[in-house]
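Quick heads-up: it's one chain on its own, the form predicted alone, in structure tokens.
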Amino acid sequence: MVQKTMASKKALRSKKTFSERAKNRWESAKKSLSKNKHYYILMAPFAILFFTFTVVPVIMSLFISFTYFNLLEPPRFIGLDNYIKLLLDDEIFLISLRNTLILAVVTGPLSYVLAFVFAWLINELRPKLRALMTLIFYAPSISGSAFLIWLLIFSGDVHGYANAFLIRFGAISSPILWLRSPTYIMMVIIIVQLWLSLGVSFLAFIAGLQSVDKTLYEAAAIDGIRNRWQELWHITLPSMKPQLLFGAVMQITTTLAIAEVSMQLVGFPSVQYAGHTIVTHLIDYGSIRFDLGYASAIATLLFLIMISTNIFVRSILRKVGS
């Protein structure tokens, strides 16, 4: 019976403290909220936004993935059939996966690393040339008529830059179809990607460069480092972590996102789907045949393969430095 009665005082006393503790946290929190009441108001109009046209559509979207909608009747609750159709019947997804894949894994790394070294290099010039070089890479990235220059290059005949070039030269004897050829698209793709790749995360890593304190680097060389590698990894890297994962972050968004490329480059659809990837995929059922719920599958599974990406991508950075 007493160890009933101590038994039931503990339990009363364990509740009692923490209602205790969930009262003070909750008079915490309207300290801070009236305390600090400014930064929410001018966060506020962004914090609206944000939830109604990217959380909410995210929500809806992987909600309608679970049903059958095609804009002209209300959705029909079809449970798992989408995913099940997409992973295990849809060969042309199989195929916009592959593509995707191999865009990533080879554009998506070469670019970041081109992306820094080339801002590393810049960042030593003069203000006024690296201006000048910073406005020369980036270009690239906001030209509009970059298709068409890349259109000019690669064109099937032997007015086409490549294989006017090549043919000049004797590597080949007859133009190659390079944007109708399954053999070429993919390497076209990647090329023009790589062209246009020197983008936001260049600039992100130029602010890096330029954010870093420069006596670290005379603090290190007193503490024993003797040359620029030692600097870049010990110093350099750490010092702009933040900017290394925003640049990962636009590049691995980027890389999977493909799309506009290759409907330029190669068509829509691509010979033999070649330049197939998964936003055009999701373009063909979302745009062009209304079966939104389909798209909100393949835009579900394309979402859960980006935030995996980036928990991965993630990890790998923390360690750059130690």
The other form holds:
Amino acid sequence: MVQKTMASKKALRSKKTFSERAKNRWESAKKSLSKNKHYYILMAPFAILFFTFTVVPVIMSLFISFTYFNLLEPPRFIGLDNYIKLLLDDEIFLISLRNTLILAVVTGPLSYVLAFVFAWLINELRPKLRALMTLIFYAPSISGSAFLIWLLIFSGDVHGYANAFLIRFGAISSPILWLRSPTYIMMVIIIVQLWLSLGVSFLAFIAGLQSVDKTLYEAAAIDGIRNRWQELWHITLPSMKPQLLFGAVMQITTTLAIAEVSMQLVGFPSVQYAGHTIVTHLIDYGSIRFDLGYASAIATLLFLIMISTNIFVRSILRKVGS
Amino acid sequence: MGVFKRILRRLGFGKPRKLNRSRWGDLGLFLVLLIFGSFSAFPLILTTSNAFKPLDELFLFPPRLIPRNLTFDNFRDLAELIGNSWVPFSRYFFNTLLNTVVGTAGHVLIASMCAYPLAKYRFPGRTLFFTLVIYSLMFAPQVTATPNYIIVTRIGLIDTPAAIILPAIASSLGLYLMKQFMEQIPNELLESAKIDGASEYRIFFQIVMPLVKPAWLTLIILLFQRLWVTDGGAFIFSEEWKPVSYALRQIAAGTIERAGTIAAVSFIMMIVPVVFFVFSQSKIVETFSHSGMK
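Switch over from the form predicted alone to the form predicted in complex with the partner chain, please.
Time for the whole complex; same chain goes first.
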């Protein structure tokens, strides 16, 4: 009997503490909310738009990918059917996956290294020349539809500059259909994409190089560093790590999303789907066939590919020099 | 001989060498920049010169970088085409102006408002929110195109300029760059203002915003460029809300007899962002020196 009351008292006490604790937590949350009120208010407009147009769509995309949805009828749950069809029955998706991976493996690292090398070389120039060269390398990425000039360069008749040039020097005897023959389509996309690729990451590298502490170089010269290569490896690269990480994220995201160049230059769809990428496949199902469930499955897969590549590359880059 | 010597001197020969720089290294550097610089510049120069060429010079090989018979005919033809369009061209122009001005101004203001607490204060939810922003840099906007269309339709923004402007305002790259840039503002400055009795809002508008002006330009050019090329896509289907880039693209969709006009269109589309960049380059580079990620 005594034991029982003790036990119930104990239970009562713990219950009280539990409700008290909850109350305390609520109080402290309220306090922190009122203390930080101004910050939340300042952040609210952006946060609302960001959630509406970025966070919610990602979640929605995941849900829609498990349904059949054509915008007219309400979505119908079909489980993993979209994914099964995508990975097992859709040969064109496999082609687009292969093309995207080729583009990512070739254009991604190459454009990343080129952006850094050019930024590094430009950094040695005098300020005025440096500004000019920065403009020359950065301009393609901001010049809108100017990349269409490559249609003229790679035009399939004898007047196309590439053909005319090669014929004049006797390398080929008849014009090559650069934009229509599956053998050359990927090459053309890679060249044009590289031309366009010195964007935001390039600027980040230029800026990063300018902010490296100059006294480090003098100290290094005393410590026995003899040429620019040693300087690059031992001082410049380690001090630029944050910019290098940022640049990698930008470059990976753009290369995995290549679509515009392919669609405008080699056509949509391209001959034998030779220039088809995951994003053009997504556009095909999303904007033309209106199979939104299937398009969402493609989008979700692309999302996973992009995020995992980014995390993987970041974890490698973080290790460099440490 | 004298000229040759002078050129060599300008290239840095005969001057005292900088630390750890060999002469041959400098020469190699110069050559590499020259070759790749021409590769980068050639298509842009060609786009420019084509816009001022008469039709008979457009398809010559080797292409003339400086047109022999310089002409403004292409622009005149373009103006004529524009003048005959069903919707007056000034309307397209107004739409682009509306999108870019409201979009960029809104982006600079709203992204900065959000960046300030993220950069300077610790509070619950801050880390989570910023992590989401970093993750959003890791995927391209194409991923969310379908749900975005559904959301825009549901909210009732479809076929209004807001369908283009609002998503652009919430561009996470701008927020990221602004937040990184704001971190370098000394805390003492904010604290002394607080001691003087200034509210958070006043500190933001009167101290923080003027200090981050270089970052404004960066956010402006990144967003301007995005809004400048957008043609409205699936979000705008009424002709009277279409932007300039849409109208120009329609004209550019013509075939060979329009080659001159197309060249003029390409030139206009290219030159506007490029000129903007030329004037704001130093400030933009300054912003990017704080862009680093951990």
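Positions refer to the first chain, counted from 1. What you see is a predicted model; the values in this text were computed from it and never measured. Definition used throughout: the rigid core is the maximal C-alpha set that superposes within 1.5 Å between two forms.
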With both forms fit on the core, has residue 90 moved 2 Å or more by CA between the two forms? no
So with the core overlaid, does the Cα of residue 174 end up 2 Å or more away between the two forms? no
Checking residue 162 here: with the core superposed, does its CA move 2 Å or more between the two forms? no
